[in-house]
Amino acid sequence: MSSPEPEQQRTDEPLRVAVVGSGPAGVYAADALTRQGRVPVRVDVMDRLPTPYGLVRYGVAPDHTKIKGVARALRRVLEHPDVRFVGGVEFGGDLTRADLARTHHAVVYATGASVDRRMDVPGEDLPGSVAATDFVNWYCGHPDTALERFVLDAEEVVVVGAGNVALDVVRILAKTADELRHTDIPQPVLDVLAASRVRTVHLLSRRGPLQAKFTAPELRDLLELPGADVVVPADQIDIDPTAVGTGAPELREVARAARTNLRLLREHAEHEPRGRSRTVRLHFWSRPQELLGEERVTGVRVESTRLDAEGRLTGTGETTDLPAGMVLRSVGYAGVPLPGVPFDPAGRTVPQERGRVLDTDGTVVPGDYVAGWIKRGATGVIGTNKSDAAGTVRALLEDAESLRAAAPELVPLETVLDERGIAHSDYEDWLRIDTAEADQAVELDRGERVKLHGWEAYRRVVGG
């Protein structure tokens, strides 16, 4: 049994902490700060949007209702008396680091990894070639994404990637509107999906089934689509399970979860297609070599791949062309630089040690901390952010005395917001949006919630 941490001297003045980003990492940081009970705190969780929860609201596929239940736990954190939600405030635009230095003892950056990595192949910038995050934002109702961004008029679509997000994208494209009706997809988006002309979705995985990053629950959801045939290439999953872990490079160093994926794929490959209206085709050992077309994407030139003796991915030189009117890339996510905050362009993260932000010379930046994907890269699941944030908060609390000494007199956040003329939203405004979405679900007879669509809808509910 570990010995308890030494008591820290309490003070009447709470440690004031700003958390930039209200997704899981940011809210879990607020949770860790308020749970510790040794140092009195006041936490402002700030977000550019009037809605909290970040990735849970705008990244989790709408048909994953159990995962969306995480929002209930995050809600309890935001309703803690020592936590305040400050929406409609953009770091680097409305407020700078210098502003927050006047109002808080410390800042925790929890802004995630918000942009897709590129494939870097010819034709990638043709119309019809888009980042998967754009499509995810669209079907999740992110207010920055216009309804007209996607019309789904292509009969064949190629999705590049073999992670959970790639499978989400494929599943949403392959489902019918009736299958999505019970979800929280905004009604205008559901109407576009109902008119979709997509009939075939190809999923390209650069490596084999044992190297794919998707999890077994995600794969199972895809294979069990009620309205689409999922075609698994039997020759690519013809792998003896007893040989996994030894022998050829593609069999070595295989994660335990990959064995489950292989079993699911092998079982599914035994079933014949049933002639459903939509088809999903999985392509392992396939990578895009070039996107074809002149005025817009018309297809993808795909090169077969393999692992060499050292386990490195290499092309075989054999190519095939797949027709496609739209290509969605889901090959990883990257963080974006924050104004005035050190940034590692190679790792696309904020340099840090135990959550403390480091300057370009490796020295600690006093008062600056980081949590979540912008700290460690786009790895792990939603729950991973809880332990990650707790580690950052431990370092922050170790620094509490020096943080107070460095900023003995602070001004209220409202003072700076008023100076800048920034009309922010609060948690009560979010509850108004929450109620409006529940009411909309009742009106449309569509489950528990239907998201509002677009900035104008938010403004009608909260005003301004």
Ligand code: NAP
Given for the second form:
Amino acid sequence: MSSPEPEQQRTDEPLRVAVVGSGPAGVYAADALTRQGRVPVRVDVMDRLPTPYGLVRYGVAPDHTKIKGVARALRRVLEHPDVRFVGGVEFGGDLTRADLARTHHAVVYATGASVDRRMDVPGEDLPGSVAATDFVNWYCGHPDTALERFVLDAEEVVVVGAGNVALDVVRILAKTADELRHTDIPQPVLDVLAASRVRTVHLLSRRGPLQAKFTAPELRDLLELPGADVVVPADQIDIDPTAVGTGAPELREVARAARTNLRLLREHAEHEPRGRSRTVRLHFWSRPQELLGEERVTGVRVESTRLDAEGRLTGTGETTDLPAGMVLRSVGYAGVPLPGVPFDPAGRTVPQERGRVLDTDGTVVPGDYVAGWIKRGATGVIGTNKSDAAGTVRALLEDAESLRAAAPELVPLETVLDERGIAHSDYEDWLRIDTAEADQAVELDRGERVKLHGWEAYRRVVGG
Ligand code: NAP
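Switch from the form predicted alone, shown above, to the form predicted in complex with the named molecule and output its structure.
Following is the full complex, with the preceding chain placed first.
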């Protein structure tokens, strides 16, 4: 048994935790760490970018202002006296796992799922076929996506996938620049959207309306677009809604959401198109078989599908060609391996148990934890990350004593950053960007915020 004296010293010393990634999962992890009040903590929330909030800033569609309001709650966490935001630091590039072992007792990886999944069809890589993640990054002003990435000179666009991201990108393409004026879209992006030649947007769902992944509020937003006719194919939604919904309570819950979608689609299918300048066409039971074109994409060969007796998706062999000058692949996000951290290439996540990172042999990697999409895959809404991160933090706090014992003497993070000559940014720098964006909105007479666009714009405000 250890003597009371050192034990006392150890528990008074704060547990130093590095959170890699300042999106909702990372910030909720910091929140759970500071709220518990049992183990004193100091949390460094790091991000590659000088701007915090991850997908809240660079993923939530600009016209979803209510969801973006989550940033206010996240802000309170970053302003907690035991939490520090460290921007401009890339895990794996600037700092390694070994570096963080010198500076922190534990690391929570909350790096999300930043790349697109593949469709694995011929022509997928033709110019003009783009990952929705790229398009989302562009209209959200992510500094990694150049402004010139999109010109929107195609009249017809095909969006593949029936998730909420697909609905976001369809909506942004189908809205007029006037409808988006009061959002935080960077001005140069809004200018491109204003000059858009897109007139028809096709959405391909490889299964039926009952199996679509999008949720009712998002579907409603699409169906209620004021400036576009949304065409719902009555024959593809002619399904008996009671065919699902029996069985376990969770299945009934899924079925309830699916039935709401079906009801909304049915009501909408009765509307006559009103001759609006833009049209959105929904195609259910339709999967891309091939992207057509030589030098760049000119269309999509779409195969009709159905479910077999076991509920598996199968092609009918019937195909139709849809013209398209641009194809947006919105078939889900995938995690990216972190240098020095185990990775499951099939699930595109870090293997874990209760948030504790597991090695390839199933043993716990001491001091390593995960939260959010890199832990459970790209599912759920922003709020899902709160309970997810809280679960990880519970496991981490259970380990607090052994973590302290394993790393009794730490060096300050600044020491390592200075050794490496890493010019990082801090929360004050972010507030400067925040203010510059609010000022820009006043100047342009556009809403509460207009985002800066590109690294150069950030550098002008933050320096370095
Ligand atoms: P998602 O919900 O997983 O949807 C992916 C879609 O792509 C599904 O319809 C899927 O069909 C389809 N798909 C997958 N592989 C395909 C292929 N090879 N060919 C054709 N279709 C294919 O992913 P997401 O839309 O990227 O969204 C990620 C998460 O973020 C979700 O949890 C979503 O709810 C959340 N999100 C929420 C909001 C919001 O709350 N407003 C906004 C954006 C995103 P199958 O079902 O047949 O696999």
